[in-house]
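Take a look at this single chain in structure tokens; it is the form predicted on its own.
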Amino acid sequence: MTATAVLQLQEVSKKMGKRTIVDRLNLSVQRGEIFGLLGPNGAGKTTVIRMITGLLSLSQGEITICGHSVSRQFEQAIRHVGAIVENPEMYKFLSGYDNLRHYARMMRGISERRIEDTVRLVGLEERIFDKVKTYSLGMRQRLGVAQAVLHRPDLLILDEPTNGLDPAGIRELRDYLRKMADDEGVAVIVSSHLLAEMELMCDRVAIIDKGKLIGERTVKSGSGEPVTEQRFVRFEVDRPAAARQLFGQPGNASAASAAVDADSHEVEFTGTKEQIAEANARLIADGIKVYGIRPVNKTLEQTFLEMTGGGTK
């Protein structure tokens, strides 16, 4: 595990008699870092959350929070997490005051001043007192994040969290997960199958099908920027049939697809900023006239779809 590694999982699997649900899973988060689960409904996110949680037990494989194995060391690794599962329960009679009152008695060491101090950090100084009865979902999901990381968590965990949120909600909460990561330095897992909000919450994403890992991306840079870790770019060549063999040829990093346009007589390729510069250099050494090089911006989306096959169950 590296240093800032809150949470490590090394080939994590989970069996439910014959069925494979969660398949060799190896993830890592970082301090500080929003972390997403993206895959289509059934591909195992909240099976994953509830192995990382300890309401499921592993088949097979490790998983460490905070150097505390989930298995062996239980009440030492669940007391780095906060976690959401589903929607987050409270008393509807009290006021979100109370209920985090309530919550703080069965901790240790959480004091007035910290009461306050998360009711500021999620934004809910004004209602704070009311009854919950009268906070609408967006704001119950806030006081929920707050009961979650009251404790100071190394880890917070959210299954589903934007679930029957309206926009305002979703980019409130989004706001308010982003300032936890960057204040506290809290690790936050996001489960979800919703495309676009994982790309505009997320640092990194694992896209997970059928329970396996099938690829990882980071949306942003430490400094909230989109970045791509791989470029998307297509070559016009004179010779299109010649390029997409060479680029499919045995030990090349990064393969191409079919041509875009027969006519236009463009490859696309996919790699990092050195493997253009390699790749384009191999074709010019094959005879290949390049004509041109020009950036594809792939979304997260179509990362996804191309990914999980079309992304349907």
Contents of the next structure:
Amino acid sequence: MTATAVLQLQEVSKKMGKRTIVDRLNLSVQRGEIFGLLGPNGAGKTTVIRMITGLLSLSQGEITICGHSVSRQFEQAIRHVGAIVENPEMYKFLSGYDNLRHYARMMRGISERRIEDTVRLVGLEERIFDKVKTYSLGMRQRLGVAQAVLHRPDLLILDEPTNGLDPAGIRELRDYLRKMADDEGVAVIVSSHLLAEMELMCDRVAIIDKGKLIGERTVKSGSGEPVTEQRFVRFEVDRPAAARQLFGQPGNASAASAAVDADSHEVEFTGTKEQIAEANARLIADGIKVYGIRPVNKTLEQTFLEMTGGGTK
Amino acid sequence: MISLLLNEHMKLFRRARIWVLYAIIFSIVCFASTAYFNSSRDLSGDDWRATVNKQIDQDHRTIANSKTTDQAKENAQRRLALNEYRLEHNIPSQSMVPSPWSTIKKSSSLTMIATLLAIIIAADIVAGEFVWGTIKLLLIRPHSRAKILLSKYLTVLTTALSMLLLQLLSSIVVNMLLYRFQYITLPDLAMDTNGHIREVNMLGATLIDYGYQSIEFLLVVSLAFMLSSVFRSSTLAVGLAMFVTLAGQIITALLTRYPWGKYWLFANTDLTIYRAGAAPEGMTMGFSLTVIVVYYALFLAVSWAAFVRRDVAI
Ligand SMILES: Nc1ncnc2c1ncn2[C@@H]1O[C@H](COP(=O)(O)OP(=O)(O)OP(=O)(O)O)[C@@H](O)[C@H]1O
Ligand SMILES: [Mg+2]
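Next up, the form predicted together with the partner chain in place of the form predicted on its own?
Let us now look at the entire complex, which starts with that chain.
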């Protein structure tokens, strides 16, 4: 375990009856990182979040938060966590403010000032003294975020936080999460099945399906990326079929490259910086004309569909 | 812990429901007291000495009569002694004068209604959080589940007791007003087996009656709380707890045929049977108290196990 791992899951499984809902999951989330949990409906995202927050017991494995085991040292572990699990259900007969006061009382050292600051942060100051039953879905979502960040947690877990937010709200949330991660070193976990959202919001995304971890992927590759980083490029050539053969790909456009226009003269290639240079040299050595090499940001959507086998189930 | 209790009370008292329940208790006390007051309106209280004298004459005749049984003679002797004490110390019987206390003391029998109303609170306090979905946000705080459950149980207890207290206090106030504060200090008389006469404070006697009633009250409330924790559904918990409470005495009657019928909770909750000397075969005060304690411990243990151990998957 590295010193900065805020959350660590080791071989975590959850069985309900005979079904295995989460299967030997290993994850770790670092300080200052925004981590995405991506998967289709029923993949087990909410189940994982319930286990991290101690609502569900583990059938197997161990979860630690800031070094404390959730199952054995629940109070020390959960102290560091702020979360929304599934929908942010609040006490409808209380005002938004009283809801926050309710949660503030359960944790040490939260002043009235802090509550007011949090309210301003999520932009609810106009309606905070109204009863929650008069709130819209988006306003409830904002209140949910407020109760999660009230005590300045080290680990912030938001289950589908953009659900119900308007575009401006999503943007604000994104900026706010970024700021929390960068300035205060908060580790953030966001779950979603909205791929585009995750690309914009997260540093790293884990894709899970049917309770299994299928892959992990860094989203924003910054300038200082390591040379071993896999890149995805398209070569524009005069004889694409010959080029594909050279790369060991099937002669016709494969399922993976189906997105590429059949008439275009582009061939896909994935490899490190060095491998791309080598591939280029081989094309030229074989007398294939290279008109251009275009880096393509392989979208999460593609990765996602490839990994989960084309959509839900 | 204080903050958890504050939270639970806030959640309870910010809703209209609890105030409706209080209003129901108050109205029923008012209604019952007025009905009782009206039925005893012709009692002036001026002629109680005449009534007592008439009774004394009657008792003298009964004792002198050679045909009366020993039992009847003894009863007449006792009434005679009490009546002479009344005349001597100027203490009329509660039933002969317009005193508020007989109604106040009887108000303890309204506890049945307060019990049914307290069930609504007790059966909802845990299950409600599950029904609303707020349990998820409640449990992910640095407090053990046991502590959160305890704060809820203590809140149920104080609220249930507040209902009983409202019943008692409103009964006192309403009857004092109805009877215009007459005979407030009038005691009752009690005679022990040695024929010794004692004056009994009516407030004390009322509190003792309430004490007997509160045993079943407390157990039913704890039962409803347990059902709330086990089923996580307010409606099911309310329904079951009310059914068991209402059918409790019927089931007791049905079970008396069986030797194990005496282990049924509601066969033991009315401890006044030992005071009146009407205890059924093979049952003692100690036995009933043991049964009560065992049931109570069971209710709390099951509530705890169902809340602390189980997964929250809603
Ligand atoms: N209480 C339960 N008992 C049995 N199975 C359950 C229970 N709760 C969830 N599941 C199952 O666990 C699996 C994962 O559910 P989960 O809610 O974690 O999915 P999710 O990834 O959050 O989906 P979504 O995107 O729809 O929110 C589903 O197949 C679901 O049917
Ligand atoms: Mg979910």
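For clarity, a rigid core is taken as the largest C-alpha set superposing within 1.5 Å between two forms. Quick caveat: nothing in here was measured; it's all calculated off a predicted structure. Positions refer to the first chain, counted from 1.
- With the core held fixed, I276 shows a CA shift of 2 Å or greater between these two forms.
- With the core held fixed, K212 shows a CA shift below 2 Å between these two forms.
- Comparing the forms between these two forms, the C-alpha position of A241 differs by 2 angstroms or more, with the core used for superposition.
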